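One chain is shown next in structure tokens, namely the form predicted alone.
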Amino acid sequence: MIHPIVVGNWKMHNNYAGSVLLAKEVARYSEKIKHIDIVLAPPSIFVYPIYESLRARPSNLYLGVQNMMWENEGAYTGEISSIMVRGIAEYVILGHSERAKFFGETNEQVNKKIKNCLKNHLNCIVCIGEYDKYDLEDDYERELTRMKSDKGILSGLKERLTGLSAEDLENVSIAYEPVWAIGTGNNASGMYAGAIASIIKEFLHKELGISSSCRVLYGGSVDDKNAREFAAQTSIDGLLVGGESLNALRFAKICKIVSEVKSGR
């Protein structure tokens, strides 16, 4: 059975005090919560000092971090790399759409970043999205066709894994994120969402190898209204929370809701 997973992506929000009495709060309204994984991604200069404020957090609750660099260290002004963070955090966010749509970043360099944090053991939420969304229930086999083409988000999520074994990918969740739901309010569905997580497990385990346990999360304007709709698909094993991250108390809530549908309590 794969273990469900809440990761809640703070992006650049929050000043020092508002980001250790945020993660405290998370941690003091999570301790009931069993069954599930809960990753907080802070900005990483507050990742240490929210480690330090946790000592005694609840055993499912770990620390994330928003991106990294692809060497353990180098002249690379501003980037922080996976040695400096090992030990503190467990879990890195890779490949969001907004380090593409800002700084450029190309799969090949979020490759290389997957490779340095699988070598420095650690757990890899990598995203993948579209930008337009597929029409799935009008020509089903013509937009899984366009997945697959250049710039498809099956062939991007390719190029990301290129190189790694089946047992690398252990280590690694995907987070289907489609561009277009991304803080706009404007989710998917929970059968589209459903449908793109199962149609992303068969292509990782025909076309890559990789085991059908590989964790898929969805990602995109998730609240605690629609983190029951997403759950509830067998196909999605956690969610990514953008937002709602930012108060403890509704991102407490998709945690619960996750946990009492995939242990069906």
The other form holds:
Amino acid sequence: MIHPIVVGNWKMHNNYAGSVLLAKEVARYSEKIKHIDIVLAPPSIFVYPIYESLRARPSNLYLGVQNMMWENEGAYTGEISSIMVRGIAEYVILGHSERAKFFGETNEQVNKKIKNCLKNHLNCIVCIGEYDKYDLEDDYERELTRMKSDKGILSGLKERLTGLSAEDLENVSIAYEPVWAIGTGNNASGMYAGAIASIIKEFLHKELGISSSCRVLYGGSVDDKNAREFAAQTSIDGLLVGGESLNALRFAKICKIVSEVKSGR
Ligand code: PGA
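Form predicted alone done; form predicted together with ligand PGA now:
Shown next: the complete complex, the earlier chain at its head.
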């Protein structure tokens, strides 16, 4: 059975004291939230102090970073590597669309990062999403072809996952994040996100030979009002939450909703 997951991507927000406080508050709420994994991905400078301050955290609460370099070490000013992350955090978000938009990150670089991350026994959350909404209702087959064509989400995903075995992918989750929905308040509908999550799963299974245990998450303007709609989709195994993960209470509500819907309790 796939274990659901909710990830809080804090992006470049918060200061030291605010980050530690936010993490502690989430930890307190998480104690009562069962049946899902919860991951906090603060700015990397705050991951270690949070790790220290949460030594007695609930067993379903994990830490993550938002990016890393593909080499273990070297002259890469400003970067962190997976061997630095290992032992402090368990997850790495890779290939977020903001990395491509602001830093020109390519699919090939994301692929190298995933490989390095897995070699160092970290779990990756690999993001993928389209810039312009697919019109599945108008012509499903045409849009599916568009997804597989150059610059489509499926061809992008294939490039990102090149050379990885089914076994490698046991520690990879895919975050489907339509770019038009990120930070805009304009979330995808549950049906739309669910349809694309299931297309992604079928693609992983049929074209890349990857087992269906690979989690697919939805992200893009998730809040405590729309979370239920996404969690209710059988193809969606969790959520990647940006803005709303900066509020402990609302983030915990989102986690609780996912837990309730997915466990049926
Ligand atoms: P958002 O961000 O929830 O603020 O839209 C999601 C993300 O970029 O991961």
